[in-house]
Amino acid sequence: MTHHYAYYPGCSLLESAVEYDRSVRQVMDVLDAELTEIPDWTCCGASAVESVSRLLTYVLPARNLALVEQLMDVDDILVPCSACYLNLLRVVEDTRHDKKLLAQINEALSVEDLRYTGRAKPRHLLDILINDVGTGAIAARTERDMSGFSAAAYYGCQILRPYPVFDDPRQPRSMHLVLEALGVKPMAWDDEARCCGASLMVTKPEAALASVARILDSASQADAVVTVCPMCQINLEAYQSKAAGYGGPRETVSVVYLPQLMGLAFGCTEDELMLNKNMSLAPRFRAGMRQGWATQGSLEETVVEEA
């Protein structure tokens, strides 16, 4: 059954994440979603625009979901950014009981002859992995053996607080069962949910870092850290040389998107997911991607012989 979605990339994904949009793109292809970006989209906002105005906090993502409703013939929006998806789904939420807000936003965008009604439906990359397409039809699409390979599934703070839309926000399992679908083994920790910073690195550097490094050194028995948002992926690689002086461990962790990872099981190229633009995969997970991770063995010995 082929599923068809509105596509909001954000611009992370136009810029510092093109990856984890190619990789998106990629497995959702595979898993028979079509995806249609919407037309002359804009950003969201960000975090950046709440301290500026607080109308246009709304008005920026409704726009894109008024868009969606007038434009598209489809209401569910694939948004692969956690802060994208909280920005789009706090319009949603917060217009759900606040009619004078409502108004307010629609008004803004009568200069463009747009109206939002609250039918457009953004919807996290996760929540649809699990609740539209299925682990079955996951594991379905699965051809490399992934059994040697464990993953610290690592959601962030963003997709569901505060609103909860599809998972526990103190004990996420969605990453789990879609890493499971394909093979891998879900690393037990309890730093799956927390922040890592995010703009704290530009404010107070020592904050995020000493988060950094506790995410880090948690997960770094794993093969991989395994993510679903921009800001998180770009803070757990960029910043590892920094974040071993607060405490986080002294080798490179390798930190990967959730749809690069799905990607090499379903048996895509290592230039179709745009692995070479990560920053930190270690020598033990690029033996992983030539050899297989079925076999423990064979990786830890081409990794001595490497090194």
Second form
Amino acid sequence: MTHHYAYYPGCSLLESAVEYDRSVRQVMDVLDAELTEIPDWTCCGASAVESVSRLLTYVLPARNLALVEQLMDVDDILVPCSACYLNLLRVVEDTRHDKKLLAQINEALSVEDLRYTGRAKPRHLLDILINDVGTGAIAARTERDMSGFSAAAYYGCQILRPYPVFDDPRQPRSMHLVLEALGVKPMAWDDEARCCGASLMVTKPEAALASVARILDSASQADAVVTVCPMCQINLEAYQSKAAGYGGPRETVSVVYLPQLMGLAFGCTEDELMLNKNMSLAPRFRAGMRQGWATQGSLEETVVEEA
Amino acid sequence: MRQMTKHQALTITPLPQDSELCELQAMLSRCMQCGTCTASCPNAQAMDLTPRQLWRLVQLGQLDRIFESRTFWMCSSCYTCWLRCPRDVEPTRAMAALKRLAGEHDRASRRKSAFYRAFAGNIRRYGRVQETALMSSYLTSLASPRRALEFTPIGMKMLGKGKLHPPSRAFAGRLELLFRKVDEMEERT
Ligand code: SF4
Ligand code: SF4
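Switch over from the form predicted on its own to the form predicted together with its partner chain, please.
Next comes the full complex, this chain leading.
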């Protein structure tokens, strides 16, 4: 069955996280889901605007929800970025009981002749994969033997907190289920939902680097950390050498987006998944991409060759 | 961690008339000082007051002591405390409210909210975030060449991956009307 979604990429998927955008589109295409980008969408305020203006925190994401309601014939919005997802969801959740807030939002939106009614429904990528597409369909599309691959599923903060819509925030399983459907082994670890520091990396790097170091260290046995958020991804991959000074591992830890790994399992090419954009892929991961992960033994030799 | 002395706990600062502060106090009146938020906070070791101590100061209305603290600037909005608080206090919301209040009412805090203001300014200007322009305006506002240099290696790496772009003007000004309206509405309250 073909599902149809409004698509909200969010700003970072046009910039430092283009590989996330590309791989989401690629994988959803393989899974027969149709995405239509919200016409004229604008920034949702990310995780920074709440620190400046309470009203903008609601009005910026609400503008995008209103666009879906007014211009599109679908209600479900696929949102890959966790911060965007939370911002859009907060409007839905908080206006449900607070009619004064809803009126304020609509007063602001009236300058653009827009109106939010509560019909549009933001859905995180993981939610859609688990509940609409289903693990059966994911398993059915998997072409490669991924049995030798171990992944550290990293959920981060904002997809299940504070609104646990589709999974248990204390013990999230949704990404584990996707990984298992691919034939990948999810590693057992404790930091799967621990905060990566988010924008503290820019304002208070010492604090964020300590968190990144800890997460990378506890994930370092896996073949890759798998993320579903551009903020988590950039914090975990771009700051690895700095994090080494805070107790992080000295060796590169591979960090990939979930749809990139799905795409690899589906047999998509590295180009189609923009894997050349990732800022930290260990030699072992590169070798696995080319030769497959089922044959663990020969990988070690390849690493030596490449080095 | 700073201890509250008896004397300090008794100095109650008069509150500026601010509806947001009243809402915040109403929410934090539910706090029973159990410390679960402090115990779950991944950034607690970088804070001077613990989150629990901060809530006590809010209850007491000691705004000047709150604004002196770096605690709320160290909150990364991870919502762990919110998930675990037994009294449904929503501490993450309180941290964000304190960032806003400090940015508005405390001159010394203006600099600390520079990144968030640069971010909002970037959206207002370009409609969609333009990361390169955002980082350069933030680093310029810090007026610290050393801090700027700390980001050079990351910048170079991102440049090498083709992840830095000159700002796109495709949506420039698109949100100006909405920002103006929100400004006007916020001034009214
Ligand atoms: S967890 Fe809740 S009740 Fe306990 S100290 Fe923190 S805010 Fe107060
Ligand atoms: S939301 Fe802020 S205060 Fe609460 S646990 Fe996370 S970093 Fe700490």
